[in-house]
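Shown next as structure tokens: one chain only, the form predicted on its own.
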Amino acid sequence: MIKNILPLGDAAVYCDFGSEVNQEINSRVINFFNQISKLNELKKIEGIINLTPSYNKLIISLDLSITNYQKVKDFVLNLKLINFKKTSHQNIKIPICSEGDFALDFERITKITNQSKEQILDLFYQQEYFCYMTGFVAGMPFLGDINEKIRCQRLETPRVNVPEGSVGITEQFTNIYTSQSPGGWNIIGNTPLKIFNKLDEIKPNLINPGDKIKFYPITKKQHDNWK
């Protein structure tokens, strides 16, 4: 399950999955993240402070007045032992408009893909997406994995603002900017909905890790009249 444990600077424990990219290995990281939540709410073990996921790891920040490394590091091997439930997820569907200003970069990503701006967004609403992890700003997700033909790396010169809504594209992933923020993605498209919102204290995110998500076009017209 895990392939290593580690000491992360003085105050948190680095735990590796493996180097792969895929759901199986980001399945175990959202199981062992959802397990260690649970138990620290219920106050099962102290001195966890916070838990960040990613695609293949999992960090676990410490308070040092409370715990230490090795009491994390054993309480985390314990929970190998555990037969984790398959993660719960939502099914989501978020509408995109690749219109006008909207699709900042199709060609860009003609150019690189050989393919057509309409062969690219029948590949891309053809997926269904699996949210790997959320993160760079708040809520942002991290959604794989696309279509091989239409993959391509980042921008060379990253833009110093990005829209919020936009839907980006870099090697097997696809992302929603959730604000305005510095950014290198390939823009494809923007959403009208609303994908985190600070308000809401309780579900902030509209996505989160293990969630699926399949993409729909809408129209220039429906975008700016979406409520």
Given for the second form:
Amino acid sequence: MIKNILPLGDAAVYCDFGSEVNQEINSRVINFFNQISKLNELKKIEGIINLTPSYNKLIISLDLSITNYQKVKDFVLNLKLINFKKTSHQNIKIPICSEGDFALDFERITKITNQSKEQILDLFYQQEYFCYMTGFVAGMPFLGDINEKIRCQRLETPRVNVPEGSVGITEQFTNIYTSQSPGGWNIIGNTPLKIFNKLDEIKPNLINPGDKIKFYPITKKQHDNWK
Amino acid sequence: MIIGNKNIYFEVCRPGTNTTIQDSGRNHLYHLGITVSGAVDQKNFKLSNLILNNNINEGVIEFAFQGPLLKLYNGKVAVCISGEIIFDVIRNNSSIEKGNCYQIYYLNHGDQIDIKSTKNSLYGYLAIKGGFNLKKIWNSYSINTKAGIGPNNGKKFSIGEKIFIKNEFNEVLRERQTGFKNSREKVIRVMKGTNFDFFSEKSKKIFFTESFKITNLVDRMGIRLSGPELENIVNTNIRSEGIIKGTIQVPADGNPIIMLADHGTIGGYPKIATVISADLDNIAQLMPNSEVNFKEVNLEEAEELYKKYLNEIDKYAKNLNEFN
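Right, the form predicted on its own is done; let's see the coordinates for the form predicted in complex with its partner chain.
Next comes the full complex, and the chain you just saw is listed first.
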């Protein structure tokens, strides 16, 4: 399952599940993440202070005053995954408005993909997306995979400020900017939904790894009046 | 004797460059994209609390370069400043005392503390006996300005704001000596990164033999270095994955970036090395234009060095207790 375990500095364990990005490998990462989180909560292991699942890696951060690399590595290698089945997930619907200033990069994307704005949006809305991971900034979901016909590279020069709620695409992925931040993804629209809510300390993220996402179009008026 | 809260507070008369509240940081949230934050120089942060006989993880004011000018209202408090800091205590009667770090000062209503600048370093800390009257967010007082998380609505302090203090403090603490000296060691110890082999043989050698310069692009998120270009011969991007404090990433331009307390939780640049835990305080305090060299250590050495680091803090704590 884990292809390789390495130290990431002296205070983290780097678990490598492979180099490809697909839902099967990612589901394994999430499964490990869930299991270790649970054991950590139940105090079956001590000294783990953070777990960072991504596409195909899991980073385990350690409190070096309590544990060390070798102990946690042994623990991970001896972990018996009880039920490796598809992790439970939520189905979430996200409204997007692609009118006017919300759709910053259509000129660029139509040029690269040879598709009209309508065709791009059709292809984009058809798909159901899988949440591989959340992070970089608080709550930002990384979703995939988008139709091959509308894939394009990151902007050569990233924007200094991407507005909150912007929905971007790059390569096989789509993401949502949960707060205003710098970024280089191709922006196709904006959602009025709050994806990260810092006032909810229990469940701040609307979208979590393993969730299934469908997008649907709304008008500017609907966007502006969204509650 | 500690008297009930009479709304004692500091008014921020000058906010300074980047004045926030910090503590030991915020854990168990990386998977949500919420980073650790916390004081960038953990040792100095802890010392400021230890000297006041506070809980070692009590929230303190962190400042960088130019610090704040704070005026006390409605009570008496004890404060301690740590780091290498130039500051004055301006009494209500306008008399001025030159401040010494690691020393306790007692402030009365109307007294001001003027933190003019950090000296030969970047960050300093102001702790207050009993702590500030703030609400923990996700179990931490740390302010993360990039994500807007923490007390003060996740923002750095601005002029005219009030920072409330938990309790008045009327006693006199025993004067306490730490015997602490800030090290400004320019050799930073690292472990090879998970993408070390992405770099050319020449660049691998250069990384451990030549100096790099700390640029002006330093903040709580990270430190950008300049110097000999590190040539990537495999791929200048990797699939984004988790990173930690101390990770040294090298983007396509070949200039390394060292991640600090407010770093993004995941990153997509190859990692040439990771600063060991024992040297994180040190690297964060190096001034722009300083030269820095990297020295390789293995895992066992790094763990040993971190034990020493913890023992050193313990030693100061014990010294302080003997005097108390």
